[in-house]
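The form predicted on its own is given below as one chain in C-alpha cells.
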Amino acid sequence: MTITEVSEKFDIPQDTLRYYERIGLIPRVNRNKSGIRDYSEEDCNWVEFIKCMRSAGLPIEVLIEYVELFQQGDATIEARKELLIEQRKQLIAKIEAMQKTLERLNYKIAVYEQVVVEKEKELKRSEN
C-alpha cells in the first residue's frame, strides 16, 4: 500500500505516518524502486496497533520503547509485557477518573434539567 491508502485506510495524515516512522513508532517501511513507501500488511498492523494506542493516552515515549524491545526479539517479552501491563494500570486510572467525571457531569445536567422544569411549571401556575 502507499502512504496515501495507509493515510485513508487507518484517517492518519501522511505527514504524521512519516513522523511515527522517523521517530521509530513503527518499525522502518520498505520502499519500492522508486523510492516510495510501500506498506505491507505487518506494517499497516503496526500503525493500527500504534493509533488505538495513541487514541487510548499512551505517550509516544512508551510506545518508541515496545518498538525498540520488539525489535530485539524474543528475549524481550518479558519486559514488552510489562510495559503493557504498567500502561493497562494507567489506562484504568484514567477511566475511573473519567467515569467520576461523567457521574459528575450527569448530577449537574440532572439538577438543570430539575431546574427547568420548576420553571415550566411555575409558568404553567402564572398563566392559569
Second form
There are 2 protein chains.
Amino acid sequence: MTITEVSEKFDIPQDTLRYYERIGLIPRVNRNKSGIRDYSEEDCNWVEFIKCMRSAGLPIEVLIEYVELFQQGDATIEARKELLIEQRKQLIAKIEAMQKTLERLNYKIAVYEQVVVEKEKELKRSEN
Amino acid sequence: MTITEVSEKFDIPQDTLRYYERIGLIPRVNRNKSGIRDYSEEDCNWVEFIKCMRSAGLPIEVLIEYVELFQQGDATIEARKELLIEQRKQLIAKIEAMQKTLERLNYKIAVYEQVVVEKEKELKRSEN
DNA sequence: ACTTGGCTTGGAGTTAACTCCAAGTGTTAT
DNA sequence: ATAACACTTGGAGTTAACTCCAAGCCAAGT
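Would you mind generating the form predicted in complex with another copy of the chain now that we have the form predicted on its own?
Next comes the full complex, this chain leading.
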C-alpha cells in the first residue's frame, strides 16, 4: 500500500504518518527500490492501533515505548503487558471523570430548559 | 479568598488561575484596595466549573464563549443552552470512543496474559 | 527604616503533537 | 526529453494550553 492509500484508508494526513514513523510511534515502513514507502498488512495494523490509542488520549511517549519494547522481542512481553495495564488504569479514570462531567452538563442543560419554560409561561401570561 | 487559598483548594497553579482570568475563561475577580485578588463564592464556583469542564477536554475557546454569553445576561440563555448541548454531544462521542479503546486494551491484555501462561507451562515442561 | 514575602502585571518561554515547506528524486504521460 | 506528479528527507513553523519570569508594589515583622 502507498502512503496515499493508507492516509485515505485511516483518515490520517500523510505528514502525520511520516511523523509517526520518524519518532518511532510505528515501526519503520519498508521502501521499494525507488525509496517510496510500501505499507505491509502489519504496518497498517500498527497505524490502526496507534490511531485508536491516540484517539483515546494515550500519550505518544508511552506508545513509543510500547513499540520499542515490541521490537525487542519476546523478552519484553511482561513489560508490555504492565505498560498496557497502567494505561488502562488511567483510561478508566479518565472515562469516569468524563462521565461525571457529562452528568453535570446534563443537569445544567436541564436547568436551562426549565428556565426557558418559565420564560415562555411568563410570556403567555403577559399576552393576556 | 486569596489566590493561594483558591489554588490549594482546587489544586490549580496560581499562574493558571491568573491565566484563566486573563483570557476570560473565568469572569474578572475583584481586587482589594491594594490590588490583590479576593475570590468571592461565585468566583470559586466558576473556577470549579471550569476545572471540571477542562478535565473532560472541553476546549478553552468554547468555555470562553460560554463565559462571554453568561456576562451578556438573560438574552443569551438559549444560546448558552445550545452551546452546552453541542458540547455534551461531543463529550458523549469522546466517551464512546474511549470505551472502545478500553475494550481493545482489555482484549490485548488478556492475550498477553494468555501468552505468559503458555510460557510458564513451557518452562515447567522443560524442567522435567 | 529595612528586609521579607506574597502578590501584581505583561510578556516571554515551554511542551506536545502535529503541520508545513523547500529542495530533491524517480516514474509516467506527452 | 521535458513536463507533471507523487513521493522523499530534514528542518522550520504552528497551535493549544499552560508555565515561567522580571520588575515592581504593599503589608508585616525586626
